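Heads up, the chain below is alone and in the form predicted on its own; it's given as C-alpha cells.
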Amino acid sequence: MTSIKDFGPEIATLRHMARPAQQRAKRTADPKAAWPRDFIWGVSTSSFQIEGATREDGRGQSIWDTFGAAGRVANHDTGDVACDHYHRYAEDVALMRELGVQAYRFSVAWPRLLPQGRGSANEAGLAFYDRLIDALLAAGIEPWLCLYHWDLPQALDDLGGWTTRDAAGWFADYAALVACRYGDRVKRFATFNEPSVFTLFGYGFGDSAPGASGPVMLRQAMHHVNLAHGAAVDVLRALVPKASIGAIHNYQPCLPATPADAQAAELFGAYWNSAFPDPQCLGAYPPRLADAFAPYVQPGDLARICRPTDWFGLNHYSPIYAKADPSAPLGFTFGPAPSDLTRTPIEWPIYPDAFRDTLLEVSARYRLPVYVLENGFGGHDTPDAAGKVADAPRIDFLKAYTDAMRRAIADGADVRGYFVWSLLDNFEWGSGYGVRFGLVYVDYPTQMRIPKASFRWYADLIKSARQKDGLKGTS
C-alpha cells in the first residue's frame, strides 16, 4: 500500500489554483461501455502486511521488524502477527474464490526464503509459498508474484542495503531462487512494488524502514534498485519460459500546494513518478534528475536497467501536493491538499479524474499494457451491532474510480486489469493497524474475517463484467 503520509491539518485558506489540465476536458466516453475482453479482476496484498509468523520456521528478520521493534510505528504496532495469513492462507484463498477474482497479486518475503538475504535457503519458507501457489491454482486464481514489497532482510541492510551496489547482485540471486522454485506454476512476475515510495521514505525522508535520511543515500538506493530491477528481469526471462514481467509504480499528479511551490512540485514529481519508470522503460533518468544521478551511473548501467518488460503496473490513490521546504533533505515536503476536495477518512483527496488522466498519461508515455495493481480506500471501519461492516464510502470510491478507468479505456488507455488494495485489512506500515483498506474486515484479536459490503459490491462488479465478456462470473 502506498505509504503516503497524512497530508496534515488544513492550513490553506484559499481555494486551490492548480488542477490536472484534463480536469476541464469534456467527457465524451460512455461510462457504461463494456469492459475489454479478457480484462483481469484481482486483489492485492503484501507479505509483511499480512503474513505474521515473523519468527517461525526459520524466517529471518526484515528492516520492518527492526523498525517496528524500535517503536517507530503508530501505537507501537508490529507485523509480528498481522493477519496471520501464514497459518490462515487457505481461508483467505477461499475468500478470493468467493469474491470471484481471476488473479491475486502477493509478494514473497525475501527473509522468509533467505534468512540472511543470501546464502542458504530456508526450505520451510519456500514450502509455504508452494502451498499458497498450489491453493490459488486449485481455486482457479492466477498467482501474480511480486519479488519485493519493502521487507529487505535486516542482514543485508547491515551490509549497506540498497545504498550499496552489491544489492543488485543479491537481488538477482534471490530472483533466481524464486524463479527456479515457482516458475513452473507462476508466470506473472513483478520485480518491485513502489520503488519510489520505499526509497523516498526509507532513505530520503527517514520516515520508513530503514529510517535513513539524506540526498546521497537516497540517490544511491534509487540507482541500485533500478539496477536490481534490470538484473531480475534478465534472470526471470532466462529461467521462466513464457514469463510475463513488469514492475509496479505509484504514479499520480504532483501539484504545487501554492503557486510559489511550482518548482518544488516539479522536483517532487520527478522523484515520485519518473525516477524508476523512465530509466526502466525509456533508458534515461528524467532530465530534472539526470545531473543528480550522474555520479552513481557507471558505463552500461542504463542498458542494464532498461530491459524489455511486458506490462506496466500502476498504483494510484490520489494526487499529491508539494511544498517547498529549504530545511528538508530534498528541499520539498508534502503540502496540504485543497480544502475543497472531498477526502477519505485518512485525509487522502478523492479525485477520480486524476486517475483517468494518469491512466492516459502512463499508457501513452510508456507504451506498455497497464495493469492497475493497487487502488483503494483507507478508513476506520467497525462492525455494527449485527456484526456487519457497512462501508458505503468505500463502495462510492471504488465505483467512481472504476468508472474513471472505464472512461480512460474508452479514450484510448491500454488498461488490461484492475486489482483492489486490499483483500484484507492489514498492517499499514507507519500507520500500523489504525487504517483499514480491506474488502474483508479483520478482527485482530480473534483473526476473524468479515467480508464488508464492498466485498459484495466488488463480487457483483466482477460477475457482471465477466458475463458481458461471455465468461463465467466466478473463477
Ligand code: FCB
Contents of the next structure:
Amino acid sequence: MTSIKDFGPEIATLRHMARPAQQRAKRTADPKAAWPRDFIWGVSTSSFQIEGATREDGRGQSIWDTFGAAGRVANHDTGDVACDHYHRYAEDVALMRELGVQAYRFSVAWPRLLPQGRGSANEAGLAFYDRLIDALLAAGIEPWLCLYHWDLPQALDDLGGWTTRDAAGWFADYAALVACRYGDRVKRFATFNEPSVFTLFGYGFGDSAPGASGPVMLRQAMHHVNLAHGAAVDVLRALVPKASIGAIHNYQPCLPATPADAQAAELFGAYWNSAFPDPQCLGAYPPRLADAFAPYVQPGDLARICRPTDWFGLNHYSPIYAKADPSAPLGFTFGPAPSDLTRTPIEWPIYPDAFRDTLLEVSARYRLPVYVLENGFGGHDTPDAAGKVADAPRIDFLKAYTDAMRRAIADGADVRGYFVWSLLDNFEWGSGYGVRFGLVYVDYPTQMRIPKASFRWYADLIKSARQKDGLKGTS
Ligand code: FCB
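Return the form predicted in complex with the ligand of this protein as a structure block, the form predicted on its own having already been given.
Okay, now the whole complex, with that chain kicking things off.
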C-alpha cells in the first residue's frame, strides 16, 4: 500500500497553494471595464469527446477505446459515436459561426493520423483535419490545435506508453507530422491538455485510461510528458513559421478539507498545479517534488523541457479540497468542499474568486500571456416540452466567472482570451454522456444539436465585447 511517505523526503513549499482565496487581500476593480483590445473569445472541444467514427477511415485504437470497451466508463458508454463530429463537423463549424467566436480549440486524434502511433501516416485521417481547418478558416474562426487531449494510440501504450522515455521521441515525430501538414494554416499550437489530470488519473489514481496506478509509473509518465512537451515545442518552432505555442494546464487552489489535511493538500497541489508548469516555464520541478523526481531526471533534461513558449493555457473550474488517505494509491484524495459553498449539479464548487486569484497567480508566477482555454458548467440538462434548453444556472456560472476574470484583468493579470468548455455536450470521460457541459445540447439518439440559452447569452457577450473593441478580428 502506498502512502504519502512513499513520495520521499519532499520539502514543504508552495504554501500559497493552500491559502484560501478568501484570506487573500481584497482587490477592487471596475467590473464593467471594457475587455482588453484583441481579446479572443472561443470554445473548446477534444477529439475523443466529440468525433466518434473510432473505427472509420483507418483510425487506430486509442487507450480510451480500450478503457470504454472494458466497461470502465459510467453506463458502459464509449466514444464510438460521441457527437458524430467526424461527419457533422460542417454543422458544428456553422454553429460556431453563429455563436460569433473568433477561435476554436480542438485536438487532433493521434491514432487517426498514426494508427500505430508511429510509422505510416493515415491519409484519410490527415484529410479529416484538412477539411475541419479549411471550414474554420472559411468561417473566419482561428484554429487552435492541441496535439494531445488524452487519446494515446493503444499500440504505444502496449509499448509502455508515457512510462517509457521513448514516448518523448514518438510525440516529437507526431508533432512534426502535424506541423508539416497543417502549419501552413494553423499557427496556434498547444502541446498537451492538462498533463497533470491525465497522468494523475491514468497512472496515479488509476481511474482513467490506461488505468494504471502507482507512484513510480506516475512519476515516470509525468517526466516523460514533460520531455515530450519540450521536444514538441522545438519541432513546432522549427517547422512552423510564426507559430504561437503553449501548453494547457489545469490550475486551481488545492485546499485542505480539514486542518489535518494540510500536508496532503500541499502534496496534491504540487502534483496537480506545479509538476508541469514549473519545469516547463521555470526550469525546475517544484521543491516539494524534486527528490521524488530525481531518479528519472537525466542530465540536460530540464533544459530540454524548459523551452520558450508564447502563452500559458489555463483550464479552471473550481478549487480542489484535498484530504489525506493512506489507503489511496498516492496517499491523498479528494475531500469534501465546505458545505456553505454552492455547487454545480455534478458537485463542483462554484467559487469565482478562486478563479480571479488563480489568474493573478498564474500570470505573476509564469510571466506569460494567459489564455483561459477551458471554463464551464457541467449539469444534466434536458429540453423542455417546447424543445428548448433553459440552462439559467450555466449562464449564472459563466457570468460570475467572466466577471471574476474581468476583475483579475483590471488587477493586472495578463489574460488575452477565454474559451468556454464546451461547444457541445460530449463524452465526459469516466462519466460518459451523463454529464453535459455544452453550450449546445446534443440529442444523442438523433444527433440533433439544440443551442441552449447559454449559447445565446455567450453570443451576446461576445458581440457586445467585440463592439467595444471595434469588432476586431483575431490577432
Ligand atoms: C477538463 C478536460 C475536458 C473536460 C472538462 C470538463 O479536465 O480537459 O476534456 O472533460 O474537464
